[in-house]
Amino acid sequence: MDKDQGRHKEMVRGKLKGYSMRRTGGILITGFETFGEVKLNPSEMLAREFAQMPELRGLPLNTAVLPTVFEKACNRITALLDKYTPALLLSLGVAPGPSIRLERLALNWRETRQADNSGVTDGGSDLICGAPAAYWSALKGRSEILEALHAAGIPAAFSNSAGSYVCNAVMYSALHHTASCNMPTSCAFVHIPRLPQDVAALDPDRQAQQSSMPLELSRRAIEIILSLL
């Protein structure tokens, strides 16, 4: 065993016993900056806004909005589930398309040409060296939440890929810390469309390449997401 690897170790049965001894529970929800053309993140603007509530279900609540930054966001997530240890942690973020996206999988896996919010872009690479392909999250195999959504009148769909950028970044690295570390949360990521008025500031050649939905249905389906989660 090399030191990196011991020193590892030891690093999580130091947050096993930190786990064990403090109370833990709770919802954390995540969402994302603005970032290249998307001027208004509608993840950012729902968790700024569940923010205003401090407990859900009876639950303590807290929020976070995350640079859209490779390194900095999978940094923040990590500590964000050590302060707070939830029960559920639920990260937002933004896609185009129509629909809701409930996100199944998590890569192990960066490729971007669209640098994030410090410049970076990637060819291609492990997002951790060594570890597994993939995670699934907290959302497979859960029907009666996409039938809700339907149910509610709300475009949803189940998703087997993230992407290859931030989002699936987050989302693989909390899956990864969390079973890492036994830690007791169940961990999901939706994508939510952009916002109507955001398509509606591009060219009119880009627009037509786009899908929108309006806060009030993205916020309703959150709300349904949590209440089944």
Ligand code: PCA
Given for the second form:
Amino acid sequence: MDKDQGRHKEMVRGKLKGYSMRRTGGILITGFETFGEVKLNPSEMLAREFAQMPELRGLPLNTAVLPTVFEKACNRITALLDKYTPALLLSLGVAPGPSIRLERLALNWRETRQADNSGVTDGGSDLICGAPAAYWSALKGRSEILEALHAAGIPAAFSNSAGSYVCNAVMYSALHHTASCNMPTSCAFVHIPRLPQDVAALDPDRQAQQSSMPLELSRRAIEIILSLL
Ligand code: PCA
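Based on the form predicted on its own presented above, generate the structure block for the form predicted together with the named molecule.
Okay, now the whole complex, with that chain kicking things off.
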């Protein structure tokens, strides 16, 4: 076990007691800062838009933009969960592809040739040694959410893998933390497509391989998902 994983375990152990004493409830929405070739991250933009709303469905709403850095993002999400103990965590990230992706599975695995924003790459390793291989998210079995998105004319699909980069790491950390600490939080993760203006800034050969979705449509999708979660 490396130092960070040891620290994480310590933190989890230290937090096992005390949740019954805390005020619970509310919604936490997170996005990610830009990274690599993504110069505009729609997940960050949506998190900032939601930050203008003090509440949602009558529940307190908190938002955060996470660094696209493995260690910092995972530490931040567990700290935010501890701080707010939300009823619902909806994490957003951007991913290449034409549709909204409802992520139902987080893997205990990190593997990337693309460096995170602190320069970290990984040939493949457990996120947390000794922890379960995977966790289901709150989106598992929620086909009515998919149907509602399709009825609104929004391309969407379930996804069984959030990848092995920072989004999966944050999703896994949140699910592991809430499970280990018995927190009353539903954790969902949604990947949204890149923005048209971000793709249009790529060189022409690259543009031909990339799809995108206007922010308005991604926002509508997230509103629908939030209304049903
Ligand atoms: N997407 C990346 C990390 C940050 C983001 O918005 C991912 O899918 O892992």
